[in-house]
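As a starting point, one isolated chain is supplied in structure tokens, in the form predicted alone.
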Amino acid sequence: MAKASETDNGGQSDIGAPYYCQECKRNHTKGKIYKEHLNFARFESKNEESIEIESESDELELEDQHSLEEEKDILTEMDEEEDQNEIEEDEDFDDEVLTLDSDKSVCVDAVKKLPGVGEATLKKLIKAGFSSLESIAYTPPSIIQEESGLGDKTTAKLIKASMDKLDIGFKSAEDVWEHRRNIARITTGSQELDNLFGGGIETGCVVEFFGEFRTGKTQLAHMLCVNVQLPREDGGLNGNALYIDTEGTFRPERIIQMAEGLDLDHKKILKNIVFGRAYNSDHQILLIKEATNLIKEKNIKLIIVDSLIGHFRSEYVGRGTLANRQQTINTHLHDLLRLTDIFPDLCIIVTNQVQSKPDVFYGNPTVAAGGNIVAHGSTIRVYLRKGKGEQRVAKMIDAPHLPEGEAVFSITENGITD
């Protein structure tokens, strides 16, 4: 490498003094290395240490510059990937809407035609479970706003337009009778128990079975999951079942026994039962909200909640939480009742626990848990108690159209029988 010549400054080589490079024919400053002239310039030996330090710092600056450029390239690539993902998500949503159009064309098309419903609003409504006019018209505005994120005015317009299209208003008792005389029913497997319900458990209502342990609540729930899949002429609805288990008592092997007792293909029966395990009260409420989108997709005709109040009793402890617990249960029950309004061919069965009243000295001290909230929220209430051996006794406690009565049925290996 060439040695730099000093300018006429008395032979001194002070750092920062200018000098002229004979090799590259340029002016430089002592103590500083220029990247483009590293192959030409070299300083005096006493300045070599400082030169090396400057050289290392310049190299680090170069490395930092390269790393910054690489980071910019990486960020640019990430932004491009995110943009591409957003485009793909939009394309997926378009495909989803098309799928919904093919499966539930009437419902989704009707929602699309509501005033002010664009692609973004439609996406929010479908994601929140409001994919039909009925689900929008029968749901309180506060719930729609909370779950879909729509504004007050938009929600009010959607509800009003949905009610206008459905012609929700007054109707004659004759019209109500025409609807109820053709209502569908599910057989329980026991003729006496069917007679207690007026021909079977009807759709469009919430039926509560409550009683002590081993009185047949879960057995009835399992049997109805099988019977709902029977043809209508055999006491079924040609539909599937949704089973929400809160106590961990669902047993597929029991379903297999009941299906084989009716000479049915147990593999098909099990496949048509959608199972959900609720691990706490909030999860239980969430599963019911998510069931809205499953009902038409999976042809659900029966929903089982076994049991209704188990999680609430364990999580809300003490008198201080009683009011909050009862209000939460009340909201949960109205979510179930709303499903029967939106889907008239749907039957909902809930099982309930019991508790003892310490102030009762004569008579039966056993009452249903949940108090008046559960009593008012259920359409039909049936009390189950043990009989002799395999026999169980069902007592009609409350029904708007049925008298009080009792029915005796048996729980066998093949299911519910007389």
Contents of the next structure:
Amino acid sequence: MAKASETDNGGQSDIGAPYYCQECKRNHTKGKIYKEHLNFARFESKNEESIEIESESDELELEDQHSLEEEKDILTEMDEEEDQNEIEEDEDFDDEVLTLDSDKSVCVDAVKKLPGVGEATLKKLIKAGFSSLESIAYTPPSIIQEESGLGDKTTAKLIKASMDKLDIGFKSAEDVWEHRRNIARITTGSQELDNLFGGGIETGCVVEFFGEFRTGKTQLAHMLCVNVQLPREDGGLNGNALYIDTEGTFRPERIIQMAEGLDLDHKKILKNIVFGRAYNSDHQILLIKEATNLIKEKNIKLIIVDSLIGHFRSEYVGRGTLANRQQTINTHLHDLLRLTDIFPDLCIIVTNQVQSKPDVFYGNPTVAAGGNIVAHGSTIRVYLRKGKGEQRVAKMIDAPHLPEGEAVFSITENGITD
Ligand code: ADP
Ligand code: MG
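I have the form predicted alone already, so could you send the form predicted together with ligand ADP?
Expanding to the full complex; the earlier chain stays at the top.
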């Protein structure tokens, strides 16, 4: 495993600087992500890295103090002069993070206008991935604090102000209906399967497909990455896809076949799928945290996690680790659910394995892995099983508004059809 502490700059802990991660072969910004990787590397090589980890936490403590002072400032006075001070205090931050494209800068502008947000606070928020009112309003205060290094009072004020600006609170059922009536959906490619979902897979929720091997979970995931790019009138969302592959089963050649089946330019389709291979559960969690920043930037309308708990199952072995495992999966699922709050026109698909239940002799002996945590975390759950030949059967297990039912679809060279 790559050692996260093998920094490019000789190990100085300068938070905010780009850091090349050997493991995922790309740059991170040192800060929270770096810290996570350090913790993770600590597992592998406990002794070598311990010194460096200490120096990292020293710096974080320093930063805490820093933000405490800043917080006091915010609470007493919020004039321009103070903003000026903040900039001076924070000269060591590079300006790179503030060069954003126009779409993103609209969101950032809104954050900038929140009371008490000066340059330094803004930079901390952006660096931690909180660059929109929604991301601040829907994230638990403890997470904002931990990731941005801001104090608790500042965080509470920011959340309250963001919620006020977004008008989050009670609304009439009529308003909710108005929203749901116009909810966007992605076609699966099969009319029958679409009908099972009430007209395609809806946005704003987490959909779980679970089933045994070769029941079509990965094929469906591939197909949706193509279909999401279709124009709305053809059953797409005119958006791009982000694919997190935990099992190494993503195949661009399947995407090409599916795109060609729809007479689409496969080069363009491939280009619009952002791909991330998760090598272990920590990495998987990390990729989702990073995804938050990509969604607006890359016009992502669909996130795939294939599969959700494979890594967790293999890494947390034995009864003693069960509680810990479930807690981590729970947090991960809530990261995903939060994304659908922040981006209501985003669709999230997770796949799940089944585990055999040896005490069941009659009926279906398989249940989705992950237990109640996963069951309660996903909004819609669908069970897949094999039919005749290329046919597969999808059964609606749980959905807040859809009846239980079944649909038969086929997996062909061109993807999912009736
Ligand atoms: P899992 O549920 O384990 O993710 P998959 O989604 O990978 O299963 O489904 C695998 C099945 O998809 C294969 O058994 C095969 O029936 C079908 N399949 C895969 N590739 C093709 C192809 N090029 N043409 C037709 N069917 C395919
Ligand atoms: Mg699969």
